[in-house]
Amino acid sequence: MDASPPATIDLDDLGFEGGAHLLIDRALHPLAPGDRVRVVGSHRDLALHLRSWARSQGHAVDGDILTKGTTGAQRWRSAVRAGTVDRPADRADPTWGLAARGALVEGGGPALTSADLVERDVVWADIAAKLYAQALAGQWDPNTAIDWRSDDDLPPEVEDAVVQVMTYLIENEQAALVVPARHLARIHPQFREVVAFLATQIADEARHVEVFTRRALLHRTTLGTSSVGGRASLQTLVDEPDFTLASFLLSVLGEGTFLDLLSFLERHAPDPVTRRVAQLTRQDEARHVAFAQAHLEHRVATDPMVRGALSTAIQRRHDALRQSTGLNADVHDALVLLAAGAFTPAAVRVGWDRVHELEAAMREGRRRRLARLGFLPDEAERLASLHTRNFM
């Protein structure tokens, strides 16, 4: 043992009530176990309180002579950092738990269990953060980005047909928003740019359900029609338990589809307010399925046998799908009206021939989303044709 005097600490009339440990625990820092601190001062308790919180943290006191233990030492000897701060880890450990990525964990502490997606790669696209990014920069108000001051009269029946095809959005939109909010507490928070962009994403659709309904309510009290069909095929996106495939059939297809359809809307919408909400929204929706995009060119390059698991999803969602009717009749024809602009026999065959270029607009976008993810000519055709007549 070190025969020399040791250090004095000088509380004066602070006292462990008023934080004395932290001039404590400086002077500590440094010493190695066993090494000696004298701790003097004029606080009345100094004696009794400086016993106590030794004990609890493994010190020895002998008078006003402190005497440093091992405890603290052997409580962090088997602390890990959480992957480090500027790039996740290609596996998160369940048991860092939702501490900070790139912190000194203590060992010992409860796994996340909920957060199951633990592989890197599995849930990774490198656009994650610079997306989220330009969501946050992106972000409007439903109340200001919008004038909801409509002069408009509309006909009835366009009118009836603008409040079905913004009942089908709200569906649609609800689905949106369900499936990556199912998935989003499952991603190890290692990833932590992946969870920031998915709840952007989740804040985008839940605007989009708000002015798909303001505009529906907008001169109406009531909305339009849901069909069976059109649940049932949402119903299997929400059931995908794969987030990959998930993101796949929603947001590369579906969202991506919609793209499209918002597209139609603006270009042929009877009313400035309902022009407004498409252009809004379908920016939101291109980051949605920029990202998913990504994340699927990771997967399809970082393993290739993802390419049979995406073939197989379409297959399989198409056969669940085969007898039920696709789009609600009352939709595709509300679209025809809006393209038609005029209840004469001519606007009608125009207003058919333009939804018709709309749903070859639509699977000409799947192909080339499929083709950029490696699939050849046939079989993206292919597939880009089994895709949901419900259009997401």
Contents of the next structure:
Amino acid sequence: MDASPPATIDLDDLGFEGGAHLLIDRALHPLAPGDRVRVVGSHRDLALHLRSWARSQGHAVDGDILTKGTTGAQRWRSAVRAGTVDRPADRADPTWGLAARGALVEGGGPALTSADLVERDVVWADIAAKLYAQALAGQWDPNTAIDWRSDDDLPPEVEDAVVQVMTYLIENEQAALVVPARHLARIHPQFREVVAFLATQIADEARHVEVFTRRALLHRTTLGTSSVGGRASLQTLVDEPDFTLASFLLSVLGEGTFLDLLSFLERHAPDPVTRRVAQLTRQDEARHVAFAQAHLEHRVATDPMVRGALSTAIQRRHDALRQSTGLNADVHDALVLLAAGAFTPAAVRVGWDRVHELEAAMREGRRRRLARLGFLPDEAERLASLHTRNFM
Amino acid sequence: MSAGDRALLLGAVAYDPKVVTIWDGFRAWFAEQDLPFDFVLYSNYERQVDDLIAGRIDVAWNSPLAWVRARRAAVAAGCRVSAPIMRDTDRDLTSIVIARAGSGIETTNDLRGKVVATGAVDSPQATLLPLDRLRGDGLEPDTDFMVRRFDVGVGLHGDHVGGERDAARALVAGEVDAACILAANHLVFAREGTLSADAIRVVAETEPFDHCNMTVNDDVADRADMARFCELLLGMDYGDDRVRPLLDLEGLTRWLPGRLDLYQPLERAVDRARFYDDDGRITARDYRP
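Can you switch from the form predicted alone and show the form predicted in complex with its partner chain instead?
Now the full complex is given, and it begins with the chain already shown.
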């Protein structure tokens, strides 16, 4: 037994209600259970509080001598690190819960069962952190990024067409907001780069809903139409339970297709506000497509069987929507009119052709993205053509 | 079903919603250790003690006051109870009487003619024991000083700290001249901001007393499952991730064998306050659990 006198901690006039335990904990830290320290000080309630505090911490007190208990060591005996700071774990343990990646996690906590996506490969894309940084740098304020002052006096039919297209875009962007939001909380916080990126995607979509609404109401007090076919198409995205398949259908195919649509609107917008809105939202959408494409490429690289599931998902969605009309006819006609620019037979013919060229460009974009996922040319062509007529 | 065939049945008082979490957790842990165990919750300690003495439960997780009553009632019924288990944090507690600094109240004698706040009528730590401490100094409650009681959670034997906290608040607000609290709560109240330690002086402290225990009827004390229950409790390891959260909630770091010596101060306080009679009958006039 060590007969040397215990070290003395002088608390001066510091009381336990003011943090005295910090000094004692520091002195106890290097000691072993059973080791002793002498605690002295001038605070009036020192003896009273020392006993109370020590009892709650599992230490013993005899006069001014405090004997270290075993509680602290026992609490951390089975603690583990929640992965490493630099790299997400291949598989996150649900009992790490919301702990920071790399934190020392006390055992015995509740499992974060709501986050069922615990396999890294099921959610991962190496580019997530880079895209998140780009998203932060690329955030824009609708109040300052767009000059909302508009003295354009568009023909009523053209303004109606703009309002109809905006109404359609709002509906689609609400789906694009809800789908990642639904999956975000399912992703284990270990994969924080992915969670962070999806958070920016959700914020982007909320902003898109806002600016499309503001443009629609710039000269009008009512919105356009929402068709059953369009909503049925979007519902299949919201209902898709698998994160990878939802990303594929929404972002690779749907938002990928929207890149062409927004370019089309930017090109044929009848007024500067519409043009600017299309330009800004397209920049954001390009990031969403880039993440989803990278995630899908990661999935296919780590599990080639996933390609079959993607093919099946397209076919299943196509079958589910076989009985629906797809794109709202009002939207199609509005796009023709915007591309036409005037209500003359010649102009409408041009507008009509341009919309058909748009649809062909959309299909080609899908084919190209599918090819990057390793689909053979014929299969990529076939799957690209099965995509919903609603574009998203 | 005979008593021997059923799961060991424990009674606990639901003074807080966490009691369900604690005993649900222990129940599952005991099941993992192959000990059939169940529990029932009571709204107050008096009914729990009645059921213990009547044999409707095998063991009661008792307050110190419930222990005193169970011991007396058992003797009156011609049987005995024992207390084989308690928490490490149940030992050697004290209560204190506090006053505002600068109020001129330095000793218990200064409380003559003053108003002293207490916790609930049935709180050992915030009423019965500190008032008996003053009685020991020759000050009879409601005669030599006025008692202002804060009856929160009556029937819970002070486990609901609300009355005790209200007493401290009344002292800080100047509504009373002194207050009775558990010594450990002096630090708790100071840290949470209920009172400022700088503005408060300790006027008196009780002798040490012990708090809760597992109270067992003698007719089940020798049962193998009761022995196993005690063995498992004493073997609970704070390093075990499954039980540590429950031990934290229940406020202990390890279970210890029970001891009876330090219930004497409360036995004396109960007698002098005429709270229970020798047979464990409730004799306090204004106690309605």
